[in-house]
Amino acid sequence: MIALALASILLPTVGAALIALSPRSASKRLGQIFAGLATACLLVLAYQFSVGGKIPAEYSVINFGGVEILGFGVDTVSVLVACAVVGIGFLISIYSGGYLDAGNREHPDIVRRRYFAFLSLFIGAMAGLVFSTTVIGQLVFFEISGVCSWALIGYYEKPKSLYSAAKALIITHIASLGLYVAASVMFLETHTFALSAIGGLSETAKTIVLLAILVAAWGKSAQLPFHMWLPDAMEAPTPVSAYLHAASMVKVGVYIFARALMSSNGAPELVGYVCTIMATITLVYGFIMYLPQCDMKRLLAYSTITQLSYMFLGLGLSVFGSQMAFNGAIAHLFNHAFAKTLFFLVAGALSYTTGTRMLPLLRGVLSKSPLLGIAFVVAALAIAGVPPFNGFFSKFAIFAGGFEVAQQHPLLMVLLVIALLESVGSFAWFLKWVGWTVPGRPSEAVAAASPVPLSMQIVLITLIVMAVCSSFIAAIWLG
């Protein structure tokens, strides 16, 4: 199992070097050929997991001086998000060789080795963060993917991408330096990386840690007081919003926290308190911006920093006891990933199709195209957590597990009571949308948009039916 965890990691990579080494017009087949090997170990890796009863495995690849610097290991978490963060990484693979290409209204294109390249290296990365079992090695992987989002947020070289991009890579290098403390309070607290050791921590060095770990995943998780990057990263490729700013780069935040709470043995009172405030502030924070977007990108952006919120919620009400707000947050992690995909990769499709994404120009989606007008509606009630499709089931355990703790804090309650005000008011947002822009006589914009190519359609078809599957899948996996 470990082997095929490193083949996930390994395949990408070497993908990435033969790409910058082949012809220009071989990088979009070798793309998609390695992100489709990687994301084949991990389903063999998946299924070999589960029928092996489950049990965890962890293997050391560098030591100095006694000291674990690198370790990789699987585990029921681990290997649920890589599959959706390598398998997604595969399906945006797909997609954007269509979408990059010289039919592509808003952003005629042809395709650069750099785009595939830097893509492939960014699946391999998300890949060895998620395995990482050192602080070091999440660090490694963490900075990696900074410099891949940097190049792909400004794939376009425009002053106002290339501007974004840098943004984004300061915010996210300079909260990175969270992990940077929490590794030097680990060594010199245990002299060892392993994140095993935050549960042999004294309690002032575990809540140390742990608020470490929480501030560079609110930088990369685009949480405030670092959200500021996000919006302004729309200016990247859509494919590339949809994994980056969907799917992978902005779950890295979640996922290191999720896994240092997972090796506490019991966080203080104190994080899940500072968790549980700062993610109904950036939730309420994030709705109350995508209210006046008429941008569906930076629409769809600030929406993600809510849906971002839930997590760090569910994972803060974890803290005080609460098993099944934790498995919340890990499944409204994967669910999201496929329902926000699919969002941004319909935005991308209207945009290629149509030239705009402005959403008052897009109107009559369905009767000039019902793959998309159907995508839209799916998506949009998924992110919403309307039943039956995936968003509802992971926030429903997210808030199941957090008003049971809430009893014995009230605080608590107070904060649950604001976000599920924040999920009704996203709703009939989202519904307001859906209204406008789906049913009714195409608007000019929509009436003369151009065919949707086919490995668009096959990627868009495939998340449709993840939006209702996934929550499945994430239920039964994590029991």
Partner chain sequence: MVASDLPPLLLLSPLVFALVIFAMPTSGRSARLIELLHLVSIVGTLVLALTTVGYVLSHGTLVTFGDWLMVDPLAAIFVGLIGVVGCLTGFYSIGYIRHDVAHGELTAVKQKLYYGFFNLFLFTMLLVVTANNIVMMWVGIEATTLGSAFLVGIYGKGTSLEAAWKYLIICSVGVAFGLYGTVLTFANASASIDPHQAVLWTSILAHAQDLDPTLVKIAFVFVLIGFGTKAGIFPMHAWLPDAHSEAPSPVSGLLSGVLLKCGLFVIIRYYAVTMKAIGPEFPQSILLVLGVLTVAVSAFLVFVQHDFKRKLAYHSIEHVGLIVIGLGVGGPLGIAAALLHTINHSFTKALLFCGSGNVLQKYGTRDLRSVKGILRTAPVTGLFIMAGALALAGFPPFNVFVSEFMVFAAGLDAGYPKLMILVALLFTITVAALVDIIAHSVLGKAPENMEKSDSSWLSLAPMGVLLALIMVFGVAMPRPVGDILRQATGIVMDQGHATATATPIEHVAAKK
The other form holds:
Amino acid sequence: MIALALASILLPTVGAALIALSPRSASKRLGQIFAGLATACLLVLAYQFSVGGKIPAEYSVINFGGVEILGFGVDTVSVLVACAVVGIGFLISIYSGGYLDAGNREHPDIVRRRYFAFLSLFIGAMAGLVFSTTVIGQLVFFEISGVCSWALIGYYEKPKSLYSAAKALIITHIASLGLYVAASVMFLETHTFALSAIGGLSETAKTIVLLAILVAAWGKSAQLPFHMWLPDAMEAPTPVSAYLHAASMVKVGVYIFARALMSSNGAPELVGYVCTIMATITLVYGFIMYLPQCDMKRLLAYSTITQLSYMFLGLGLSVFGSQMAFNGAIAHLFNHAFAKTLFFLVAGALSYTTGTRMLPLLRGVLSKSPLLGIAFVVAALAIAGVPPFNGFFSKFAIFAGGFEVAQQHPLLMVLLVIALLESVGSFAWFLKWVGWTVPGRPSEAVAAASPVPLSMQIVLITLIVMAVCSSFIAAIWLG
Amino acid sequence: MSGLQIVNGLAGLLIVTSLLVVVARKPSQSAKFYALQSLVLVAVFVALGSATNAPQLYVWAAVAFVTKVVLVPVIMARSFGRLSDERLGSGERISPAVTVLLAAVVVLLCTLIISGVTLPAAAGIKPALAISLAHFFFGLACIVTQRNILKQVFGYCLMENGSHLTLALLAGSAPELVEIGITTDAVFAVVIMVILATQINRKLATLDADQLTTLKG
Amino acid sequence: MPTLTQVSLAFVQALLLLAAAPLFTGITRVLRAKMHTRRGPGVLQDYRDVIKLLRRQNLQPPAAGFAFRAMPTVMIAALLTIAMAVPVLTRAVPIPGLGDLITVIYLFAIVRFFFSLSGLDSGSSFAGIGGSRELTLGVLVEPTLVLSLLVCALLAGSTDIGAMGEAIATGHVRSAGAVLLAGAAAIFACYFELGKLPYDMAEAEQELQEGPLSEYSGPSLALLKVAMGFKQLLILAFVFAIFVPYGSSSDTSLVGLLIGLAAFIAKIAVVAVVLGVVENSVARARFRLTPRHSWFGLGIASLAFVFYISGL
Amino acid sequence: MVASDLPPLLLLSPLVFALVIFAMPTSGRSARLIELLHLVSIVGTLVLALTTVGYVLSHGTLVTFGDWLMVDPLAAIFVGLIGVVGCLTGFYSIGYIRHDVAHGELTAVKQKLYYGFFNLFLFTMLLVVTANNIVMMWVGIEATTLGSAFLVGIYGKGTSLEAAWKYLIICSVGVAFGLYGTVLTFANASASIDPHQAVLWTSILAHAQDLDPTLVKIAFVFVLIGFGTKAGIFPMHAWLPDAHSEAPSPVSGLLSGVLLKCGLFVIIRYYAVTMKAIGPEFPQSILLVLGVLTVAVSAFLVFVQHDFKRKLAYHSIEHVGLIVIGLGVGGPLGIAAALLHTINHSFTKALLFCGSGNVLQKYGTRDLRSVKGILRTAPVTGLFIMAGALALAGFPPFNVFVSEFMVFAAGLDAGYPKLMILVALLFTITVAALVDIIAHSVLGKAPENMEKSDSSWLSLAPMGVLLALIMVFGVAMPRPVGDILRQATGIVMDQGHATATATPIEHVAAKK
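Provide the structure of the form predicted in complex with the partner chain, given the form predicted on its own shown above.
Okay, now the whole complex, with that chain kicking things off.
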């Protein structure tokens, strides 16, 4: 199994190197092939793992002076998340093949090697991060993914996009100091970097390590006070935005914190309070920022921030003893990946065909392009948490788990009520835009739209299916 | 006066001569004063050698005489005479009067510092030791307060003389090879500085350190 | 109590110096004329001037007050006291106790004080400026002089001028460097006091530093003229006594005194020549530059002091 | 050949070649011959250096030439560094200087002098690190200034002469402080041991507890000022950006990669003595303060520079600051981290300076505002610069990440959490500065009429080797390097061989 996990990390990395060395025309195919291979590996791994009875396993990869520097672990959570991030990476690669061409109305472009090289490397780094069992390993992949996101956000090389890219890099790099601290403290306390050692730390050290990791997680997941890079990062090509904000970059934060909690063997309540309170604050902030947005991508950016807050809320609640909230958070991570990717790709498809992302200009999508219209509706409802779409189930789990533990913790009750209100509010707001955009007579921009390329259509359909099914997959998988 | 008192007295003369080096109008004049100063240094070596019965100091004295009294001043006088910068003027940042006061302050401070040293070798020669340290810093002050780059070379020479004196005072028994190594290095340093100053004067037609400010930031 | 010999020696010495003052200025004038390759007035010209002035009427400006009137007398008196205090022919001070360094310095200060005061008191603006300049110069030079002589006194272990000269001449001081520096500074300061080029031209009365003289006439002026030369002579004697007492007699025997006199005259002659050369090789410095130079002197003096402290 | 001949041979090889090169006639035909001689010299030096290091690793410290020369594991690190970086930048020089001669920026005479002084410079640096005699150490450092001042000013332009002058004066003056410190230490030691032994670092260290504490303190301050000037520690760094930016690029690489480290090497030697004589508190607090100041000042200066090489130069200052912080933090972990960072920074900075050389020759300017699209005009160079800049910014999997992390961990261990976080934030500023280089110069729109052509393989090959080294040290540090670092740390801590067998990591474990 470890061979498959390693393959899923190394294949995209090798692919990135190959793309850098081969001629430009081959870069698209190479990127797609290697992402596909990695996805295949993971699917096989998932199959073997579930057949084998889902027994967690860990493997040391690099040791120095008797200390494990890099190790990989396979368990239910890592396999599930890895499948999502790599699989979506593969879908994005396919979609990008159609998106980045001269027919793009908003950004006519020929594809450059840089794009697929970094995308490939990104996929590899994400897989590495997910499987990593040491803090230092997480840190390494954390930083690599930071560099990749920087390269991809700045892809168009306009001053604005370069600025946004640097901003994302610097803010997440500052946040990564949390991981530095966590790794150092752990090493100095226990002489190992293994995540499993968190459980054996003293209470104070554990609090420090968890809070430090939480800071790093906030940075990557664009939670307050590190949120400001995310809306700017919309300068990236839309498929990249989709990957960054749905499946990869922002999920890094949630994931490393989730892993730390899993290994912590009972986290201090302080960590839970900090996490839930900040999540709620971010939630409210994100919702308020919905209201003035007209650019579809910026709207989605703030929506991402709030959805991530739900995950942190779930993780924070799990500190008080709710396994359901934890599973809900992980499931939400998985579900949101598909739903948000879909939404971004719809936005991308709209800008590809119509040349604009401004919601007020977009009306009557359904009649012009039924696929895009349906995808828009599905994505919006999934994000807003309407059954039977996936977002509903994981959010429900988080709330259910939350109310369960809130009996003993009145403060949590307040936070949950606020979150619930936000949930209703965002549902209303998304409904408003669905009503505006999807039905009716096509507006000028929509009427003049070009057809959606085949590769993009395939990806959209896959994602629509996943937006319905993913929560069931997650529920079955996590048991 | 005892032998060590002579050493101390001569050390005092070093400061006086270095003042002359710094205050002198023309670099070629400074070179002559520098030769004088080095002569005093040689005298200190000889006096110290006889006072502490350390014959290797005579070798030092001989080496210093050849290099510092003859070689370096001759090189300087010959090459500096040819360089000129009309706009520079005296090139002092502070007036000679302040320079002298500065020297006084430096000597005073160094005396205070040296008074804390308990090394047995320093027992009878603390004043000279203070002077050697002061001489070192005075050379540094010369580099800082003079705009004329040729004067800065003299500043370096003064610093070097200061540390040389310390070496002789505290460690007269060092192997000769050490002393020869240091002296050779110093001579080379001066030669390279002279070459470079000549090139600068030829290329940029200036000797003013304040004109050398193209590189900033 | 001083003995009779001592007192008489002091008086003789003082009167001798007073009498020789016009001669001294006359000689320097002649020397200068020679160096200019011109024929100046003779050596005795200053005596003739004094005698002529003594016969004139003593006038004073209407605004002038007491200080103006008293100044010539005070100046001559103070200078005569100095002349009795400074060892000239002998190593030792003629009247013990009087030849104290501090006394002498203050007597010189009194001279300067009255000299400038009279300028201010005369009511003439020209003389007033001269007076204030004289004071400025005092402020600039005095510290150097005091500091450097203080170092010498500390080194010699006494403030008695004779004892200082003795100690320095025989090398019984701890620090040669400090003595050299202090000597240099003191001599430098004294050069200011001499009122020679490049800082002043004592005999050219229109020069501003001599401004206080401009309102005097008749016998007062004669006294002042003599006093100016007298002062120069005394300053030299003072310097000689401390730094170059060689040749002066160590007892009060007649032969010794005569030898001392001869040595003194020789020293004066040498200095006169040197001064002449210096005066002819430099131009008059602007008054503005004077502080810079005097600061340099102060620097040297402080360096000497530091040398003393560090025990060099 | 006996092993004790190795250090003298190592020293003689570049010296002799330098003299031979100086003695060559300067006709057009001899240029190739001189290049060949130079090549033989640098490769010979590399081989000898690595042999020496290997010997030290397997047989322990090598002392020879009447105890005046010594290669212990600490020195071996620097010997190896000089060998590797010297050889690679020397090799890079061939293509670079050929280009300059072809474009009339250098004459044939200058070309000969360049190679002569280059080898002389290598010799002087080797002299510093192999010296056991502290006075010889000083002589070596001073000689490095004299040897390299010519290299800095070789173009003979106004700016390069100015840079050479500043370099010469500031370093000579600084190093004069070093001499004073050396003399004080020597005098201090000769009070308790035989003067002929008192010049030897080993015997001073052995008798460190007999030294006069006041003098040790004064001497350490002098040494720090003196050799810190050479190392580029704030506030004595003023010469560094000028010299680095005006020197030919391979020389900049050598200055930044190795020369600064030679200054640090001497400081480390005295640091060991001082720690043993008066305990770690005094030297460590000074080092920490200076280190943090250095990092703080240079971080902002890196950011505002537009000149490529000046930016890199300030960056070198910052990393020197980090090494000093590592030393100041102390403990086995801090010192090992500092030493490792020394190695890592050398490789990375040499790579980037070589890259800047390619850029300079391609674009004719070092101004980053007018250099655009390197990746399009010179793809391989662009790729190297990109990798180098990311490595320097401390991103994994490159080597700088490892040692930066170690310094950080050591700082937390020693109880300076706030300080370390401050330093880490300051380093973030330079991350911004470095990605800025990539964003605006490596990427970006290439100038219209510039054809796509990379530098010759002569220039690219050594850069490739450097990048490979960077990757190797980042991903899997070779075991011998780990061993030698551990032994060197033991020397600095003066714990002899008894405890030096434990890894730095095990040291920490043992402490708990």
